[in-house]
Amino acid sequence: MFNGKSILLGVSGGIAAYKAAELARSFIREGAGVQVVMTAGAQRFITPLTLQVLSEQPVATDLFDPGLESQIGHIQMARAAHLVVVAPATANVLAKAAAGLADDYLTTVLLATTAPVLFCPAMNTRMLEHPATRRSLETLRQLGYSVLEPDAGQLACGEEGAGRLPDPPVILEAACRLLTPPSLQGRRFLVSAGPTWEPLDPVRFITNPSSGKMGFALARMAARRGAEVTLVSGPSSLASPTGISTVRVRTALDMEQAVLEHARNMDAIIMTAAVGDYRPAHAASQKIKKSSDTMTIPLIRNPDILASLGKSRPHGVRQVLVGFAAETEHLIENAREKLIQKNLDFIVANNLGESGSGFGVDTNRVKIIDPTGAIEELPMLTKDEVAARILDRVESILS
């Protein structure tokens, strides 16, 4: 995504200034290019140089700085950005920029540049609610800027609330969505992830080795080209993707009942949760203690949410529908039944014995196979890749 991609990162003058090394670093690491620029608060939290050693650039503090402003550098620099970061953004920046005013390097490239705004509110919690602040932010969303909401926690002042500046991971994903092209505007996806845990007692359960990061990978990619996304995630440590309804689930039931419960309104629905298949009949209230060298655990069927979504599709509606199979064996035979009994517009099929495919891993290898028989195959990519190419063929069918 930032391959290639002019940065323009804003420092301005609040504790949370240190963050900005990390964040030109994660910046750089994902290819692009960061021109920093400081205010002069800035200067007293984070040296220029610090910057300017992370960056490989000189870092822009002066306007009037003859040698940046020989060729109107603060022009050059709102022209090259392909995106401008402002982290963190402090009360002070925020009014000036609301306001229109420019009497420092960092608003003059704000008045001039045409490229996407991002700002990262980062202030004591009593500073962000003052109603002169709340009016900033909704000024700056009038004008067509970005506001990335803080976080909340302990501040540096020693008070807990909302003012503290997202960190690095957080900020690079919501400038990716400023540079997707928004190609699913306005559409809604369902997306479910993860594996479900079948409790046999209270202390253990059946499940599968499934991580989530394929679901939730395609669920962050659709977000970036604007859809409205919910995700269905059964048990993962994976963090809850920034800007993204997660509903949390545990069992194959709970999961039912979640799918269905979006389902009727989305646009397309995509379920890659690895769902239990069977569950223990009887899930004991206590913990099962051993008793003799065997145990026999009767199990019954799970219901088939893929299948009940494929039966129940919305008429006079175009809901496009896509399952995952996972094998071991046999891979296109059994994908292409799954494709055909469940009433799939495509099937994404992935080989587990394969290395570098599958389960908890960051890559995958897969084949899409459509109701023609058609199948696309793909070479190794990470799930992200796979997440894009899955939604390019998603958008053609939609539109």
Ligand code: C5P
The other form holds:
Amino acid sequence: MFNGKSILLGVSGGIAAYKAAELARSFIREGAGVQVVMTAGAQRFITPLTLQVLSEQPVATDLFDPGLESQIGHIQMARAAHLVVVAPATANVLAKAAAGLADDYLTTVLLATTAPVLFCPAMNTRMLEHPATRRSLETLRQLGYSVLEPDAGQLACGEEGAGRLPDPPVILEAACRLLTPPSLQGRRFLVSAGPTWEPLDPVRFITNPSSGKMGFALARMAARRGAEVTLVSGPSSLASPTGISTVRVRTALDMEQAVLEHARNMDAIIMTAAVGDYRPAHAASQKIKKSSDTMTIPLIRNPDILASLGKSRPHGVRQVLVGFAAETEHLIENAREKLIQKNLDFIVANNLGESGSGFGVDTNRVKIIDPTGAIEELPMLTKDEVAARILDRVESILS
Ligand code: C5P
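Please supply the corresponding structure for the form predicted in complex with this ligand (the preceding block corresponds to the form predicted on its own).
Entire complex below, previous chain first.
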């Protein structure tokens, strides 16, 4: 996520300061170089040595350090950073930054940097809700800073409420959005993901092994580029991505309703969901008891959501429609047929027989086919990378 990027991680003195260690590691794991700056308060909760070892760099703490400051280190640091993340950001640091004070290393760097800054407030709920803190946050937003809303839950002080520092993956995603060019700003995307459950009785259903990973990756990557994303997902164990409106559904009929309800005004619709083609004609109201040796379940066809979107494409506005084709044989022929029959801009075909591709895994090897018949074969890529390639195509059609 952060290859070649320099992140300046500002740590201020709240109990959540200990979480900065895991956060620094997470940034480094994703390819970033991390320079840590700590306030005096932060050093009472976690030692600079811990963060120095994890970040593999001396931690800046003293604005008047003769060694570090002989080269005016704080200005160099402010210049070198691609992004500044303040996590946790205490009420004190927020107030100082909002007022433009520069009385320690961190607040001085905040004034000197031109890089985007992400504040991650974490504190007691009452401190967070105090009008003075609210005003600091409002001022910071007006000054062009980004603020990540704290999570709600059990706080270290024993109280319940908003004020928890979000987990590292949430902070990393917010940071990544700030570093990604907003090429889809103002665009609206609808993505479907996951399998459907077609009930036989209250405790059994027909489904498939789709995990939702491809659709969730597309939703996340589109949001990183600034799109407003709605994700309609069948049953999936994946957590709803932050900042994306996620609608959870179970059956193909539920999915049809949710997709058609949101389809209007979308700039692009990408159907990655593995929608069940058939459902049991009757779902028993009570658990089916075993009796005879064999059993026959009549099935009826589910609506083809993508085909109906393709039939009623809006006139006068460009709406990009993308489908997926997962096949075990005749991949290209079958995908081409779907592309035409469903009236799509392009289709992404993957061979379910290939290892490292398709259901459940984090990688995918796909072919992208367009209505001219042209086929682009992508190498084995992560699902995030496949998503990025698909979005590049959608962007070029939209523009
Ligand atoms: O025809 P097939 O199911 O293989 O087509 C796959 C594509 O159509 C996928 O994009 C899938 O999300 C979509 N689809 C759908 N409604 C169905 C079945 C598939 O929208 N009932």
